[in-house]
Each structure stands twice: as structure tokens, then as C-alpha cells.
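Here we start with a single chain on its own, the form predicted alone, put down as C-alpha cells.
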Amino acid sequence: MTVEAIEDIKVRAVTQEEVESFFEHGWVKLPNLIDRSAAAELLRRAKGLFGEDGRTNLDPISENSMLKVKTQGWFRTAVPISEMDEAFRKLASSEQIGRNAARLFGRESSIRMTLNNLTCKLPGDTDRGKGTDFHQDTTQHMAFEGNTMNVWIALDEVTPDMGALEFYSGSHKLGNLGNLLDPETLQSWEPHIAKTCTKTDPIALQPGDATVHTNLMIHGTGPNLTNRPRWSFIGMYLPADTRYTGADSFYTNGLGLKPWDVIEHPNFPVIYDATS
């Protein structure tokens, strides 16, 4: 795939078996969601931004005031990558990704894209290769009335020792457990989580493979123990009829949204229209 052929980035449809697995476990692996040539082109573009080794123009880590932890220590990120590169924009706004999201959410709703980013977990000898603390995505997403889902696509091979994603299967059924990034909160829930959920092994992925998880899924990673960066694209999606809760959030602050109105804003475009 070349720069001139970015329109050839195709996303496959999810299967009924994958939908059922997602409902049961709260996450699902989607092999070959995009083909390897598309992943290779996206990886080439990602390295154009961050360098072959992922270390070009590293900026200082800053603390995220919402999470109260240095989440940028988990990986490098470019947000939104769709505004920096046309190929990533086409992927992030793919109608088929939206159609897949509707099936995985469980109803034929239109779908909005809310966020998309390029991530690069550097080798663990750096401050951008640490393990990702186990958490739910509820803290970040409290401005949205509905559930959200993250589509996580590997742009290069991800081996288990590279900080591959791990999930507590079934944890989405526990609801919002609060700020699990607070060690005391996580520790208080650990006996119940251990009794009701099954922790996966790190999920190995080939280029173009993906995982999808709900915002209620407890997930995290170990550190990147290799000498290779871990490259991925992440898109976040939600039903288009979701309303804004009015909560303070870096996703929505300053956009002029009104509490309990549907989230109509260019930052959150509808990528799949279920009525058309």
C-alpha cells in the first residue's frame, strides 16, 4: 500500500460469534480487522511522526489532572491522530468500524467517533514503556451518558512481553467500580474481582489484528520488556444518541455542549448512520 492508495484501507465486518463473545466477556479479539498491508502503511506513517524507534521529539511527561496519575508514562500518544494524517483519519472514521460498533453495542444505532490516537509504548528502559495500571475507562468518559468502546488495532506485531493488553473477562458486568487507579480502591475490589472474573494472558497480536473492549472492562498491561516499540491505533466510539451529562471532562470542556442534550459537535462526528 502506498501514500496514493490510502483509500484501500478496508475494515472487515465482525462475525456473530465475535458479537456473542463480546457480550459475554466485555472484550473480543478481532484477527485481521484490517489487512497487513494497511497496517504496514499506517506504521510507516506513525514512524514518520515518532521516528523509527519511537523516540523522535519526545516531549516532557505531564500529569493528567483528571486521572491524577502520569498516564503519559504508559506510552507516547498523538491525539487526535486523524487531524495529523489522512490515512488515520480514514481509518478512524470508517463506516464499517461504526457498523461493527453498532453490532457490538447490541442495537442498530448510529455511531459517533469521540476520540482517536496513535500510541507507542517504548521499551521498558524508558519512562514511556511502563506497565499500564489496571483500570476501567469510566473516569475519562463520565461526560457521556452511554457506554463507549475502544477499538485497539496493532500496527506491528505485539508479543506478550511488549506490554500486550490483558483483560479481566466479565468485569464489565460489575458496573462502575470507581477510580481503580487509586491503589486503595483497587485493593478493596480485588477479592471480588478475583472471584467473579478471569484474567487473560497478554493478548498477542499480528499487524492488523484488533481488540475491542467496553469502558467498563478492567484492563491493563505489563511493561514493554523488549527493545522494540509497541505501535497501535486506538479509536473510541459511542451511540450517536448519547447525551452529554454536564460533567467536567477534558473531552468536552469548552465545546459549548448543554447538559442532557445529544452530543452534536464536529469533535464527535457520526461515522455510521443506521437510518441510511
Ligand SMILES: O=C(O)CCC(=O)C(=O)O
Given for the second form:
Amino acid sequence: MTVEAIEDIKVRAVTQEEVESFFEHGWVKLPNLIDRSAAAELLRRAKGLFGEDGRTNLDPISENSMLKVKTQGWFRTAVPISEMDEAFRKLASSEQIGRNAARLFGRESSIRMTLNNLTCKLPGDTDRGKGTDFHQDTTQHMAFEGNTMNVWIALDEVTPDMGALEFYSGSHKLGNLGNLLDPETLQSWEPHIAKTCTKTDPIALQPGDATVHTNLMIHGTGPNLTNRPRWSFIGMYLPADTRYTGADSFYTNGLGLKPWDVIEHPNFPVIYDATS
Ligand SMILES: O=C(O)CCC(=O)C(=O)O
Ligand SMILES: [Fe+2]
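Alternative state: the form predicted together with the named molecule, after the form predicted alone:
Once more the chain from above appears, this time first in line as the rest of the complex follows.
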């Protein structure tokens, strides 16, 4: 793909049916969100950073996780990938992703891009290929007052046995359940979750397919049982009028934001302007 073609990482619009399914279940699969050739180009660039097998220049796991949650065994990550690679920047800041996010949030608001990362779940015999513990994306996002949503795009095929995402459909209606990464907390919620939610099978994806989930959706994975790395882009989006709460967070600490001001900052650019 040439430099001009990178201008063209086309993202398709979500359909009304997809929006309704998202409201109902709290997550939705978006087949072919980007086309296969764009996914192939992004995969080529991802392998340029992490190596064909995902293991080039792999740092040891540090004790001091940036997110203060136990995510480090889940996958290898480069964040923000938008600052490391032009094609990923174009994808992460795609106006159409912003327009889709506004429709999925259910309000015609402007949208900001925030966290965006390249992730690679290595084979499960490594320390970066374990199952992703079931969680909501709330604890690590308390710096933001409003809801957030993650767009998870497969750069290569993700088969169910590779640690594909699984969702508890309907769990977004349960509200914030606290620190589900604490096994005792998760366990104590289990009867209520079992009564009110339906767990999906691992969601298989072709390159360019995506899932979107809200911050309240309970999701996780099994380990990567294959010998192939699982490659994905994850972007987090929120309404542009979201305020900063002042909570300690790796995304916002040191940026000079004031509690209860809108999170106006170059790290969180508006990618979709609902007024224009
Ligand atoms: O990719 C994974 O295994 C987990 C991703 C995740 O937790 C998220 O996108 O919120
Ligand atoms: Fe998550």
C-alpha cells in the first residue's frame, strides 16, 4: 500500500440494526469495519514494531503496571500507537469512527479519541498470552466522568481458541460493579450476572472485523491456545463534553487538567464535530 493509500483507511458507517443491537446487548460485532487490505497494511506495520512472531524487543513484565490493574499478562501493547505510526494515527482519529461512536452512545455529540493501542496476545505458553481476566472498563477509566467505548479491530484472523473476546451480553445494564479484577468481588456478583446476562462464545473475527463494547460491559478471554499471535487495534472514545474527575490515571496524570473541566487536551483530540 502506498503513502497515498494510507490516507484512505476507510471506516464504514454502523447500520441502524447494529446500533440497536449495541443498545440491547452492550456490545456489537461490526464485520468489515475496515477493509481487508487496510487491515493487512496495519498488520504489516504492527509486525514492523513487534516482529513477525510478536516477540521482538519484548520487555520483561514490570511490577509497576501503568494501569494499576493486572493487564500485563494479557497481551503485549504499544500505547499510544497513534504517536508511533501514521497509519494507526489515521485509523485512531478517523472521523467515521467518531460518527459511529456518537450513534452508538445514542446522542449526536462530538467525539474525542483517547487511549489507543496496538495489542498482541502472544501464544499462551508466554507471559503475554494468558486469558484476559473478566472485567468492566470502569476502574481504569474513572478519570472520565462519562461513559467510554472501546473499538477493538482485528488486524489478522482471530479464531475462538486464540483468546477471542467473550462478552456478558446485557451486563452494561448492571451499572458499575466495582473491581471485578478482584476474584472475590467477581465471585460475589456471579449469581446476579448468571441470572441477568448471557455469556457469548468467543467472537471469531476476520481481518478488519471489529467489536465495540461499552465501559460497563463485562468482557474477558481465555488464553491464546494457538501458536499464532492475536493482533488487534483498540481505540477508546468518549463524548467531547466529558469532564475530568481528578481521579488518578495513567492517561491524565501530569496533563494539567483541572477536575470538572472538560478534558480539553491535545492527547484527546475531537475527531468528530457534531456541529459541522
Ligand atoms: O484484548 C483483550 O484481550 C482485552 C481487551 C479489553 O479489555 C478491552 O478492549 O477493553
Ligand atoms: Fe477491557
